[in-house]
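To begin, one chain is listed below as structure tokens, in the form predicted on its own.
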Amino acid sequence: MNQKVYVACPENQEIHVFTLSTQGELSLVQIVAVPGQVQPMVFSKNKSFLYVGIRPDFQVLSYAIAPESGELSFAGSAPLLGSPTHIAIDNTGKYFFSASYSFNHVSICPISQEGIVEAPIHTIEGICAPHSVNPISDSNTILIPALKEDKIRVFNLANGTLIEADTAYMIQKGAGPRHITFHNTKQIGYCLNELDSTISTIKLPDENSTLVDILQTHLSVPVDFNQTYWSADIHITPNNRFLYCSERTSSLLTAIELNSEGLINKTIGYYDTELQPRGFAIDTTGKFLICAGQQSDKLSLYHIDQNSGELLHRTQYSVGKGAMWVLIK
């Protein structure tokens, strides 16, 4: 069955909806006009809704997803207290999180039984430049990278409230922790640091221990990189074998090999990609990677070599202006 691809295009206030064939071909099926600059997007827990954050009138919009075509239909909206930088859903599917980098807070909104995100019920203030909200699968633990603190703060979710733990991951000074992806064992995470383009491999807290630890620090760009570090996005393949991240100044994608324990083994290679690759996604089969160019207004589709993890560029597609967020279901 064809997968569905959703691309946020804030500069012309649109979401572009594609189908992705099993052969790795994209076909445009819908362009949705959005009442604002659409930026972060996330699926509901059952993937029957798409939630999007918009500005400058800070809101979260709920769109129902048609089961067969993947087309979107507007279902509701709710106000947010600050510009949404990254959004997420808790493991129960009952709560929606919005990190606001510029407003230094994270908001929690309930999700109605009908699947619509409602107005915030709780806000955590005083997180300096929170860049993402990352619920650990099958857990009440939430990791929030505070970019200007060089710290990943740890919270527990209880009845729609985030309660901060006594421990936090301290990242090297000037790293700027940004986005996190998780190994499927739920024991290891990978934090991409925006300001020094490193990846911090972290041991996750579990029900038996609140201890947190950084296991590795790996440079995600070439050692002779002499430009301003500006890393953006990070994702892992479903089989846990390969890790990919993007860097915007050089417009690079980096492929990394993981060992059987989830530790970084080596860098596979560096690949030129779309201009300013703020967002990309890996499909559910782990065979394709789709990268958006925030300044090229294009998508590049890559085939992931299942043995080596190398990227093979397949096709380029036109998309809306400022393309920056990609989701695949």
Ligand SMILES: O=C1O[C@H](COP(=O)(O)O)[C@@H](O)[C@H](O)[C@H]1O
Contents of the next structure:
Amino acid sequence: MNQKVYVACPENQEIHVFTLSTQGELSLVQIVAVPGQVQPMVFSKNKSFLYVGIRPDFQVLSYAIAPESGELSFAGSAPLLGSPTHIAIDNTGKYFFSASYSFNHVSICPISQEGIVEAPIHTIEGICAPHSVNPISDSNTILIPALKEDKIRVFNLANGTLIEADTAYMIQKGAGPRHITFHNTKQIGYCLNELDSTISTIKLPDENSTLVDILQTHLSVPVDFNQTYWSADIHITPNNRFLYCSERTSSLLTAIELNSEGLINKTIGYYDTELQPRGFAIDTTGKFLICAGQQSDKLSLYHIDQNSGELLHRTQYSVGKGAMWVLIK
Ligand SMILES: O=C1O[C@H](COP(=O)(O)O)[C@@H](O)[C@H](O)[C@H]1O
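Could you present the same protein in the form predicted together with this ligand, rather than the form predicted on its own shown above?
Following is the full complex, with the preceding chain placed first.
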């Protein structure tokens, strides 16, 4: 069956919905007018809802996803206490999180039995520039990169609130930890650091050990990079072989090879992409990568070479203004 692709376009307050064929072709199926600048998006656990954060009237909107067409229909809204920078749901699918970079907090909202996100029940204050919320699979542990603290703070979800652990990942000074992607079978994560464009490979805490450790630090841009580092997004392929990340000043995507232990082996290559690639996504088969240009108002679709991990540019598509978040299901 065709996959569905959702692209948030804040400047014209739209979500563009596409189908993605098995051959890697996008077809526009719907443009949804949103009552605000739509930024972060996340699926519900069973992927029957799309949740989106909007501003300047800070809210989370819940959209039901039509099973066949993937079209969205508005299902509910709830207020948020600050600008939603990144949103996530917990492993049970019962709680929704919103990290607010500018308001230095993370809010926790219940999700109703009908699948609608409700108003916050707790807000964890005093996290300096939290850039994302990252629940570890099969665990109550949640990692929150605090960009201006150069730390990844570790929390445990208990009774709908977040309790901070004793440990945190200390990232090198000035790195600016931002987004994390997780290995799908090993207790390893990869944190992209916005302000020095490195990736920190991190050991995740598990039932055997609460220890947090940084295993590797890898520069994700060329060594002779002489611009301002402004990294944005990072994703892993479903087969755990390749990692991709984006840098906005140079409008670059980087492909990285992982070894069988989940450690970074080498950089495969750098690829010019859409202007200011703030968000991209890899499809569920691991064959395609779709990158949004925040300044180009276009999407670029790449085929991922299954042997080498190289990106082969296939097609460019027009999309709404300020395109910055891409989700595929
Ligand atoms: O990517 C970035 O994100 C932060 C916070 O984003 P916002 O969408 O919540 O405002 C932003 O302030 C920063 O300049 C930018 O690099």
